[in-house]
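First comes one chain, alone, set out as structure tokens in the form predicted alone.
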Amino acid sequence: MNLALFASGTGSNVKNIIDFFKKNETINIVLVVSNNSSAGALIHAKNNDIEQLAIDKAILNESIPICETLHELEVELVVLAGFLLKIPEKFISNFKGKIINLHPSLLPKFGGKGMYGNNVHKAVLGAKEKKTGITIHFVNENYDEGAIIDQFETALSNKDDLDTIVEKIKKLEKLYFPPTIERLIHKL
């Protein structure tokens, strides 16, 4: 199965996924896409001889050229790994049920427009939550409302701050995101 990874930033999840599937003979990462031409995610792809594609919001909203590229590369699953732009309906309809996302909270809490990265963690802190975690879910037309594939949680205490929450979430992402992708692929 061929995967495309979409990311906007440093690409820690992209690197983790690439490393996890590096020796897998049936799951191939064939493309990394970013809306940031200097994203670390593209560098991780280049370092692993994976095709890279930098796009802007207008190209994403047009959708057809990207979808054509994905079809040419026989991509069967699109993984959003820290991709900050909303996937347009035209794109979703081309890959219905084949786009997944990692969200850094236990959805449905702390999801929706503007809820990404530290914004999520600050909201978790502000709500004095006793736990947080990650949600891996299918992408639909609404932010963070697609069917949940799996969730993984971590306890919080009154000693946690933004930095400790970030580290706890990164640990969950590293441990659980790639194996969850692998389990999902075997179900598809």
Contents of the next structure:
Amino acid sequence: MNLALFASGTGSNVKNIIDFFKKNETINIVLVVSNNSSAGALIHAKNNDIEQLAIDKAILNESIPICETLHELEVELVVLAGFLLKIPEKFISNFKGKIINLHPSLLPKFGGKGMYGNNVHKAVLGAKEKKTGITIHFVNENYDEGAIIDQFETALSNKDDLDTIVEKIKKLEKLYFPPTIERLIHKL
Ligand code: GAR
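Can you swap the form predicted alone for the form predicted together with glycinamide ribonucleotide (GAR)?
To see the whole picture, the full complex is given below, headed by that same chain.
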């Protein structure tokens, strides 16, 4: 099973996934894609001898060439690990049921356009939520609305601030995202 990881930023999740599957003989990360040519995610890929691809919004929106690249590499699952651009419908229909996303809240709360990274955590703080967490879900045409695969939560108190929420979410992501991908692959 070949996976492609898409990421836009520092790439801590890309690193976690690469490390988790490093010794796996059947699940291979064959490509890391980013819309940011200086993304940490691409550096993690390079350090692990994984092919890297920097794309821009126009290439993503064109969809067919990038889908062809993924098919040539026999990619069967596309994992959005902190990827902030919307996946176009053409792309989704080429990889039906084979694109998943990590979102740093308990969807359906705090999802949708503009809800990414710290924007999500600030909204969670502002709403005085008693808990937050992560959601791993299939990607459909609407931001953060695809079928939920799994969710993991963490308690919040009035002592929490942006830094502690980020830390709690990163902990959940490291602990649960890679094994959830593995469990899903075994079901596909
Ligand atoms: C992660 O917390 C991920 O859940 C979030 O971006 C961060 C990327 O961190 N994704 C979204 O907000 C998607 N809507 P990373 O670059 O260190 O993996």
